[in-house]
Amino acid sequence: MDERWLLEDQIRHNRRATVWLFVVVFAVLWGLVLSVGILLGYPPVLTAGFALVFGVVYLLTASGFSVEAILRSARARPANPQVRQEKLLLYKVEELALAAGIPVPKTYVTPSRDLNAFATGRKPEEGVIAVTQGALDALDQEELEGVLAHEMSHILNQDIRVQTYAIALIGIIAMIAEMVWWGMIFGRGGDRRGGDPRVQLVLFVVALAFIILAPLLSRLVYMAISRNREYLADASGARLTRNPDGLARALTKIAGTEPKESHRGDRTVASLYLANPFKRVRKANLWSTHPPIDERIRRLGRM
């Protein structure tokens, strides 16, 4: 079967999965707010409707701020064309963007000694690629090209849009759940008078369980889709460079290291990186934002 057809089919599959991601996460948000209404004694329908409107407004505004927050968290700065190493980086990003047929992303460098990189932005026209100083120092030109092509593929496949909005949405779910949880601990837990006490107790227990599980459920759904997108970006990047060995060698080097310093930032953004910036993943894990590096290398070797 033609390799290009397989990639295009996988892209279509991921787009369908993206729709389900937002359906599920929005459903979790709706259920969470409904639970809040039950626990606090407010009209649940009105509360849920207000929260959905609030969630849409939040996504429209927070997505722009989240890009800047990610760059600040990583201490990223624009690549300096006066520095030879970073000048070559800028040339390579421009070359790959032309090959991919997308606007040239803004290029940043972070001071981290970890071997890593990430892409972010709300859309391809606002794409950003950031590379760690550790990657610039440790990777040769073919390996660095493979890493950049992987991140370029995230922009080309519009993964960055999904990641930015999903992070913002999951963030607000976690925030609401945490606020309600602490409110119940230090507050009076709402007015649940009236009606059958047994029904009220069941509703209370179900609502409490949902508030505890909602952040976990939304994050699990996102992580599952995130892992598939990493495989697709590996394959798309290899097709872009026509050299899967470059990215495979880079991943081999990354697999042989653990993050050399504490990563600054929320663990929600770990999925943006080429490899988990907190801990390398070598075996399949339900909570992993990335597929096992060994499996990624194996798949690249078959291309």
Given for the second form:
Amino acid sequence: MDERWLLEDQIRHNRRATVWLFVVVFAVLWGLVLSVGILLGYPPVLTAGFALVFGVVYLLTASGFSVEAILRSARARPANPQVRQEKLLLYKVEELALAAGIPVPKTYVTPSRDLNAFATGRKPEEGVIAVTQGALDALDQEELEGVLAHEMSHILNQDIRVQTYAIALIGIIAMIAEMVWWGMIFGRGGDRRGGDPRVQLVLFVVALAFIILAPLLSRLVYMAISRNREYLADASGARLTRNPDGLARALTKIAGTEPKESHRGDRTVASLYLANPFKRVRKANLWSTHPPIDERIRRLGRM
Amino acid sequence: MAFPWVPVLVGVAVVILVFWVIGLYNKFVRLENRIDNAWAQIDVQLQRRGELIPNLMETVKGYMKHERETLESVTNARAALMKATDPASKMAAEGILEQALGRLFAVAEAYPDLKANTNFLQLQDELTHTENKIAFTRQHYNDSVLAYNNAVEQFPANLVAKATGRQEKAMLEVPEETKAVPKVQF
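Having seen the form predicted alone, please provide the structure of the form predicted together with the partner chain.
Below, the chain from earlier opens the complete complex, with every other chain and molecule after it.
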């Protein structure tokens, strides 16, 4: 894939990939439910119905996360237009919102010395962008613009929603798997309506393997979704600024630093950040929320 | 009596067609509004630029006594912008103004006192801000025009577009002369 991708194509490609990842998560979830039904001997229809109601309720409650709590845990404060540095930040955010055609997100500054930024908010109309003091000090206007465009794209692509639902789905899968464990320990075990015992055994083993693997698998898929969304935000950010170079240079600067302080906030927020706030990713890693920075820079260079 | 298949099927087809046309019509209206809104945003910024420049001139005047030509070109460009009425001529005037301002800010580099003036700094920041906003909104405008043109020209939607008197719209071009970085001589 050496030829240059049209930005539009790359964005479409990434979107499709995300849809497929979600399909896989859903398939895993339903496979899990079916396995539960087989293992416990309940009619699959009943189990599936229960899981559906359970899942919907869970998704609804999970989407009511608190923007304020995220901002508080990052000790973020609203950008101050009296300070030139932050005034220019507010200007840039406003400019990029115009480019994206969305309402101007609220802009915050966090006291961290780390070079980072994140976006949150339930929907594009309530977007929030926060930048660390470290990033404000170290990045020039062009680099900052690239970083902000990346965050703006997270809002534009509704990644926060994708993130929330993905986390909720993983929660369900893990919970069901756990329930089955307890069910198998205390429950009726493997005896049920007869049939070929060999078929029963195979089904039992497959179902058991699935229950063990499902939480692992869904976690992996979630990480893949997260990495995919990072590439997507890089690409659509570059489309906003018409300048992939700014973000590439900012990422180069970030790659040269290590996270300066331990972040207190919970790890589920990690995937919202521009770069992984816990450690710098250098090699492709299945368990990482962020793709390796070098690969991101390489892809930006190809645009 | 047999079930009247033909009338029912024709009826269903007509209903689907009607909904399709309504949907398309609304899509056209939505895309048109997006373009109009983008232009309105640009217009606000152009207005704001026009208001900022007298302040800038007032601030700069005392420091740059020997740069009459540079100052005059900004004043003239502003006057042309305020006189322009349609989008194309407004953007053309804005291009010239942008160039003149670029020259002024470049010349200002040679005046340390002026560069230390907070008022000047603030005006420079804000003028750059409005300039960027215009550039980004033009981009959004052109993206919106592209989306609209695609919707209007593609078959079979173009039939509905033609029937309602819609045709493709022009993008806002960047005037050739403003693409070149102005040369400054001290």
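Small disclaimer: the values here were computed from a predicted structure and weren't measured. Rigid core here is just the name for the largest C-alpha set that superposes within 1.5 Å across the two forms. Residue numbers count along the first chain shown, from 1.
Taking the rigid core as fixed, one finds a CA shift for A250 smaller than 2 Å between these two forms. Superposition of the core reveals a Cα shift of less than 2 Å for A235 between these two forms.
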